[in-house]
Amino acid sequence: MSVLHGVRVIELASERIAFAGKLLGDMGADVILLEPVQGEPSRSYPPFVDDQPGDNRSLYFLHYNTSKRSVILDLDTKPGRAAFKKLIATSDILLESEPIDRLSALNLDYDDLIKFQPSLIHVAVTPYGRSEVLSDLPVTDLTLMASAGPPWSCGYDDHSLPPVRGWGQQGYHTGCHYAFMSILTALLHRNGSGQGQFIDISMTAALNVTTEAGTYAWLVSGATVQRQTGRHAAVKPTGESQIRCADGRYVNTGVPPRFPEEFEKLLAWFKQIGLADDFPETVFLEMGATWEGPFDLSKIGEDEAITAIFSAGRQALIMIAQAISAYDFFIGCQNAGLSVGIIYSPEEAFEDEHFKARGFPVEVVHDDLERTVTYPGAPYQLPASPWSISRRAPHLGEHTHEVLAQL
């Protein structure tokens, strides 16, 4: 039995918040997805099972709606509203992304609903928050991200190429992460006080505070970061850290060595591969390996020795990367204590022995497809209250009768 067992969530279906509902459901909450009679539009998003479009074949919908039940309910009808109020009376959380005035126009906003459930936690996730009319304009993951900062920091050294938005609905994800954190915070508060509350979340604000130095370089020192290929956007250009290896795949060379023991191991490996003699700056690696006292990174650019040693470490890593395969570079560097990474495609990571050993891939029985499907698994491992997919994504209205009959 997981930690949110006994917590009932009403989710008014919207692709913007589906992930928050999944985070809740996979930790044991009873998530009831309320859909219009024609179904949530993301039921028809590709990709599809066996590339065949059709009912209950959208892999997009299947992923974002695990551990939920589906009920058809039309809030525009009187019986629909009556059932909704009864449902709220049995619920702990309302999760929605409706147009900002819709629920109040239906007399179903927070102030109305607490008459039926005084300790309700009502979470509204909208593009700009409940008080902004902009929230009712159409948006997509791409346009939200553009407004809120991430693409400004992301792209290439060549600024004639457009800024880049990363794939995977990460803009929606970020709003949903804040929704889930907010709900957990409100539940901890309710446990002690018995009180619920209304929580207003802005998706663009969530992305605005998820841009690291893009934001705080401006807040602190009035400086603007500029995007660079495969590495952090920065106020002053930094050295490249993404290298194409001998097998054509890329690695991220990470933070170059900065401690004597790291220089020592790098030097040993460098010699072992047979590159040390071809590198005029090996002497600086040796200096790094025998450095005494703090190696103060803030003195790069000021202190000549520190600058030369740091730069030699970076150059040595690049030379090694170009001489061997990406995987060998990743394993070799990590064994030398250096934080570097192979740039995997998602499926390559999924197939890596490490994630298999951690039990990341999980099997979900699809009675409807007459097969078992392997899903991405737990983002965190809580042994006393485990994450799990309790059921496959629901068919449209699959649980209408069983849920409404209980009211």
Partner chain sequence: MAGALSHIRICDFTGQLAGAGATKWLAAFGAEVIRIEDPVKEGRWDILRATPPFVDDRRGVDFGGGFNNHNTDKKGITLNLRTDKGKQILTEIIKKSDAVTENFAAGVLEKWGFGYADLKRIKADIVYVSNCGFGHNGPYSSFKTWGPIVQAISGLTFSSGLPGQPPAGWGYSYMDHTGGYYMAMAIMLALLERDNSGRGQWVDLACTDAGLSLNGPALLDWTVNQRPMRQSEGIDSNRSQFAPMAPHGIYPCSGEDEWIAIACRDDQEWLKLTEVMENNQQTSPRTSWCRDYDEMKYRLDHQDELDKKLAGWTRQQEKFSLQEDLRQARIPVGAVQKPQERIDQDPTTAKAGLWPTITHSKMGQVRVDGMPVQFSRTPWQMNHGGPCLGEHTEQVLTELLHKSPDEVAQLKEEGVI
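Take the two forms, find the largest set of C-alpha atoms that superpose within 1.5 Å, and that set is the rigid core. Owing to the predicted nature of the structure, the values given are computational and were not obtained by experimental measurement. Numbering follows the first chain given and starts at 1. Compared with the form predicted on its own:
- With a cut-off of 2 Å and the rigid core superposed, Gln38 has a Cα displacement that falls short of the cut-off between these two forms.
- Positional change of Thr229 between these two forms reaches 2 Å or more at the C-alpha, relative to the superposed core.
- Relative to the superposed core, Phe329 shifts its CA atom by 2 Å or more between these two forms.
Given the form predicted together with its partner chain, corresponding form predicted on its own:
All you get below is the one chain by itself.
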């Protein structure tokens, strides 16, 4: 049984929180998507199934709204508000991204709702938090990312080029992940105490704390990290890690060996390919393989031996990558316990055997289209808590009668 089976979520439709609702639904919650009469605007977003625009063909909407039921409800009307209250009385979670005063003006905010549903978990996801008037200003995923900081760390070594925004609605996704984790924590708290709570999610704050060293380096030492091609932003430049393999495809050589067993496997692989004799620094790989205990990486640049060993590991990886195909390099590093990656386009990643073996591409039946559509699968694997897309995204108001009749 799915971990959230029996948990009912009321989601006030907004593209900013759609991913959080999807995560809850795919983990087994009964997510009821409340939409206005005209429908949630992202129903018309491209791209479309087979590049053909039309009702229920937006791949964007289909992806973000799996495992949900759709109910048309107008909160600006008295009957709509009455039905909303009845729904809340049967629900565990309210997930919304409304203007900061909208629900209170309708007498439908947390303090109003807990009078008849005291165990309610109410989650408000707004650009800057419920207490900030900035949250009511227009925003997009791009402006959220820019104001919070992640793009500063993304881009190329050539700083005459501007920063690069992460694609795929990362700004919305980050806020949604914090909402999802907060909901799970609140459910655990409620299971023990019987108490619900109000959760105020600032999407900007959520993004800011995901800038790795960017924010902390400034707060601690006043230092500014610099973006680097294909690797973590850092105050001091680090060595290049993207290498072109023998088949012309690029890889990111990732994290070099840091433990003796990793150096031992890398050295054996290096010799097998026949590169050891042409690499004077092989002696440092041998030193790494026989080193006692883990390396103190904080001494790189200070301790000559550690610096030489660490550098030799990086150079050996580069030489191997240049001598073989990208996929062979990836598999070889997996066998050596080293984290690397092939630089794929999204469609190439979907076809990679590694992703397929993990079960990432998932076929979802669309009875309305008389076909299946391939979706991204679980963002994480939780063996004790099964994940699945229980149903395709709903048509507008498809479940209005079914849900309201139960009230």
